[in-house]
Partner chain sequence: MKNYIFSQFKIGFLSLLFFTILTGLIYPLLMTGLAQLLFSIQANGSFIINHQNTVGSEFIGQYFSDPKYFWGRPSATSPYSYNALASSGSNLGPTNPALISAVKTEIEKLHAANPDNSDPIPIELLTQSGSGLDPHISYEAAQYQASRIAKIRNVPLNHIKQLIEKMIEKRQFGFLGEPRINVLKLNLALDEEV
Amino acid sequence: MTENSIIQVLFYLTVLLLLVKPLGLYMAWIYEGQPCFVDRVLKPIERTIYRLCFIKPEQEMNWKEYSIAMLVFSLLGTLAVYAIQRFQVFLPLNSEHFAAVPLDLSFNTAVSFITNTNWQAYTGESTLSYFTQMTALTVQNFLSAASGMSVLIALIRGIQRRETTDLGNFWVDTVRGIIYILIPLAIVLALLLVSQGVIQNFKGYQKAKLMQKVEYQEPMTDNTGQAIKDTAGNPITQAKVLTEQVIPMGPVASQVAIKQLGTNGGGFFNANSAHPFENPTPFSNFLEMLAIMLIPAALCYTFGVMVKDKSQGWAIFLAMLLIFLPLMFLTLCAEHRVNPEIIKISDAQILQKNGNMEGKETRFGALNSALWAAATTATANGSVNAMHDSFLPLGGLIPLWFINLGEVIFGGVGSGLYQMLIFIIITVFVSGLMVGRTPEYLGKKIESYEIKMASFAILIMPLVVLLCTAVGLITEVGKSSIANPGAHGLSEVLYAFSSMTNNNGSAFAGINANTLFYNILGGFAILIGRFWIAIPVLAIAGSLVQKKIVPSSAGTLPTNTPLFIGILISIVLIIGALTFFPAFALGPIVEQLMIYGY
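Return the coordinates for this one chain only, taking the form predicted alone.
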């Protein structure tokens, strides 16, 4: 890596670190209901929402009521997003007259956006109207992010409070997360992005004449849209000449801002954050990368403030950072190398200077593309500014491993930290058994019920990922979508189901995911990955909140020391490695070896 590369990475991490404490403190004030500087403007809006929605802010919920409220909220969101897609042909702001989205794709997209996954098996600019993009997808970017943050806050209250069943009010936590945190930050970021050239309009698609004609062969189709083939089974094509280009427009900046801040991912355009209308400049790229990690990182400090022990929040942040940094640098180093096969036919000196530029934008380069890949997979964001399918096998392995660590290395807003707290519970229990100390976390005894729920939350993800991947690789309907045979094809299928189950949403590409098989099976994987983890988390919160605070003693294992941080990191990495290493060995690892002739 060059000095310039190192300086850019250090600057990015420094700015992120400087913002963790002030934003984390502000979010703690919001969720604790403490007065702050925005109350005069936003408090009346909050009260109005409560009156209109018949919410009783003083009425708290136990864990079962909190879970039901979350599930009902998500169900209503799913139905709304599904209905808007199916009826978009009759709805306004459809300048290109897009038809209704097919049933299976509508289902997949609906569950994807209400779970904060934003897996997109469609091309946004040729499938969805402005109305659908705004009212279905952008709205859910706010709602799903706030919902995940609410589950985290309930778990924090379960740790913080004692001898009660009250975990707060889901509706209040969600409303406050939206109007006090997500909307203000999204407005600021959207304005900054517009200043850089990210578009925000309702114009119809524009046409521009090409300076040079493009000739290509287009497959012929019959009246049903099926390809016409010759007697040998090969598609029959016809010559076409392209003289103009259609340039999509739309309200892009508003969606891009919240997709990054809420770790939703996805994009207004199919090219995602590689598209110049979503991410036009190096500064917009920096802002979006910063937004991806901002709230997940700051929530660690929020946790410390709310449990009245800031060192606990910093310990979690440090554990996440110590896993993130070496894996990030492995990705950067991998993409600073060039495929040996390309070097054979090109100028090696120039290529080595620029790194692996296949599938990357020249305005960002290999460094910022690799850094984005690490950030987006560590945080369950899923947006991309380069095609992961074009990374070298090792460069693609690390983002894949980030996802399969359970999205706990910062992770999604709320969901990342509550899944890391599950690992902390496991670590406390294991450490207590190893040294004969009482398994306690912040004064709460960790007993069999918490371990059972934590084990369920940890094991359900790899079970679903590996099972779905196996089905995709052994069935004809699954294999028919794979564009690249061999080890790379395995990586594509594994990445797809890892991304969907872990609510990440990024894709390796090279695989046709818009099929009945991937839409339906992937949709159920998305739902399981979100709710079969969130509900055990709330069950743990409901158990912990009823317990007494046990005073610390000589037998209590401190959870804010370097030793505990090291054990926590080891458990996260060991579980992630042991679970997925055989699959990695058959995919990206063997592919990397094949490149060098082994």
Given for the second form:
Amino acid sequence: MTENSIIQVLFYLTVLLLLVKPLGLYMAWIYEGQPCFVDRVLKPIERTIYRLCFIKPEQEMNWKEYSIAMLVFSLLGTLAVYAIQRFQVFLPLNSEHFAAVPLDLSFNTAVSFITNTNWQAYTGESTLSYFTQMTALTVQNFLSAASGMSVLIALIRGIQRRETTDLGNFWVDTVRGIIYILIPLAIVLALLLVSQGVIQNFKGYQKAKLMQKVEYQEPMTDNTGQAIKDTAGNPITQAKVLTEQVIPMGPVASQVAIKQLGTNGGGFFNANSAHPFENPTPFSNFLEMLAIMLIPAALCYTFGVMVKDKSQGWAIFLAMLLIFLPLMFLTLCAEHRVNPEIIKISDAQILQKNGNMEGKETRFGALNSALWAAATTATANGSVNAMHDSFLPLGGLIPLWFINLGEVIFGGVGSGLYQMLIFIIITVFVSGLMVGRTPEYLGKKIESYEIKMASFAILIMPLVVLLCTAVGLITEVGKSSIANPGAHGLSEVLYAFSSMTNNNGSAFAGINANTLFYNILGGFAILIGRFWIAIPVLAIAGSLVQKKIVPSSAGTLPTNTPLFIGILISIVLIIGALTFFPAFALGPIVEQLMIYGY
Amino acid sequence: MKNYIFSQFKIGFLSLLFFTILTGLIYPLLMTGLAQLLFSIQANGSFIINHQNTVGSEFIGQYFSDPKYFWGRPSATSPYSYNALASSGSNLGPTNPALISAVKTEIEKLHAANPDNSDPIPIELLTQSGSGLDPHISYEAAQYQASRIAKIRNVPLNHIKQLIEKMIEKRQFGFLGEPRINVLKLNLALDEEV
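For comparison with the form predicted alone, please write out the form predicted together with its partner chain.
What follows is the whole complex; the chain from before opens it.
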């Protein structure tokens, strides 16, 4: 690590830290419905939505009603995204005449976008029309993020209110989240990105005259699109000469802005934020990286404001940060080295100072690629600016581990914090057992119902990840998608199901994810990973909200002390490490030993 | 309960419709309008016009294999390098033998084009970029190729080195990202000046 690397990392963390308080406070105002300086512009829009959609803003919901509203909204969203993809041929703005997206891929993309996962089995620039990108993907980037935040706010109300069943109104929370928080931030970010060179237009794909002709062999296909092979089974190719480069266009900036802010991560282009039109300069990279962490980090402060004890919010923030920093540092160190297998090649000496550059872009370098990898997997964002598949084993292990900590280190917008609150409930329970007292959190007694629900939420993820990975590794359909041999192939399958189940969306992208097996099984893993956690969370909210506030006494465990932060960190790490260590040992750890062990 | 679920479907359907229009149409259209107004060159792809020809985008790399030009990063796009319609990295894992043989191929190409150059090879010239469209190489990667270009174009080495110095893009604001050189711009300048 050079001096400049340290400056860049510190700058990033400082700016993030400075924004946590103002944005966190603003979001608390919005969700508590307090009057705010933007009301004059946005209030009329909000009122119009309520009127047009028959939303009664004063109507409170109990946890079941809140869950039903969320599920209904997600179901309708799935159907819409699915239908738009299937019918894109008949819809406008399809300048490149893309065909209907296949059934299994449409299903996978639909569930992946409504759950805030944004797993990318599709290749944007050659599959999806502008209309699909905008009305299916961009829309769900807003809606899935907002509904995740709504579930969090319901849980916070469960802690904050007492002796009632009212958790607020799902529609109001979602509408306010979109109108007051996501849209204004997205507009600002999109404009800044365009200023850096992210494209934003509705033109057809453009042609440029190449400086140097490109000669290549193109595989020949018959009229059904199948490759023609000779008698030995090798594909027949024909020589072609290219004089022009076709460059894709589109409304990119508007989608990239929200995909970064809403921890969505599904790219406009296949290469995601490594693509120069999604992320052209180091400054655009900085902005996008900041957007990844911004809302999840600020929500910790929102929590503190809403429970009327800011130190509680900072305690959670600190716990997350203290897990994030060392793991991030490990990835940075790993990627600052050149792959020893390459150094061993005796044909030439290699200038090593720029680190592991396979799958990375020159403008970002090893540092910004590794920093992004840590940020995008600690949160449930999943966008990439470098190919994680080509990271060195340790560099790739950390993102995989971040994902399998359950996306609680900042995590998805809303979902990260509500899952962290589940870990907190487990932590006060464990601590309570140690001293033999009924555990409580912020004055609410934690009893068997909450613990049952919390266990539900925590245990389902490893179960789904490991079972699906096992299925992927013992079946032919699962194995045939693997791109890299040996231990790395196992990591690819493990990463795929970890990413989908935890609603992250990044990949060891060598794996061919666009197959019936991965689209369908992965689609169900995505759904379970979102709703099997969100619904128990709402159930806990519904139970907590009915309880009295117990006044704190000398025997109460304070939850804003270094001691508590320490226990919380240990619980998160122990659960994350114990469940997945055997799987990691077979994948990235073996690979690390293969490279550095002798 | 039945009535409640029905009412939620009604609200859900209407608000989905409303937000599809607001965030799926109005928002991208508004951004396009603002972008075209304020940053029209960037919003349209930062194309480089040279003698009335669109020769490419500043941000989308092109494939160079001719020894008289500077070469960019190796590209993993298929079926040919720098295919802007199929952005992609190689996704080769660190222990994959295919990665090692790909690196070896690049070393051979560089050596074949200039057998006299025994300088250490910058890693960017041997590894495939994340997008397959990386428009840049590092300063060192340009320096490494200078002697080849000078020899083939029959110009003094110093001349080429000065051109490289002129084309270097520093870290943004002095500290962000990495210093780099735009290959397409460098080659255009090369044809223009040498």
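Numbering follows the first chain given and starts at 1. These numbers come from a predicted model, not from an experiment. Just so we're on the same page, rigid core means the largest C-alpha set that superposes within 1.5 Å between forms.
Could you tell me whether the Cα atom of residue 438 shifts by at least 2 Å between the two forms after core superposition? Result for residue 438: yes, a 2 Å-plus shift.
By the 2 angstroms cut-off, has the C-alpha of residue 452 moved between the two forms once the rigid core is superposed? Comparing the forms between the two forms, which are aligned on their rigid core, residue 452 does not shift its C-alpha by 2 Å or more.
After core superposition, I'd like to know whether residue 214 moves between the two forms (criterion: C-alpha shift of 2 angstroms or more). Residue 214: C-alpha displaced by 2 Å or more between the two forms.
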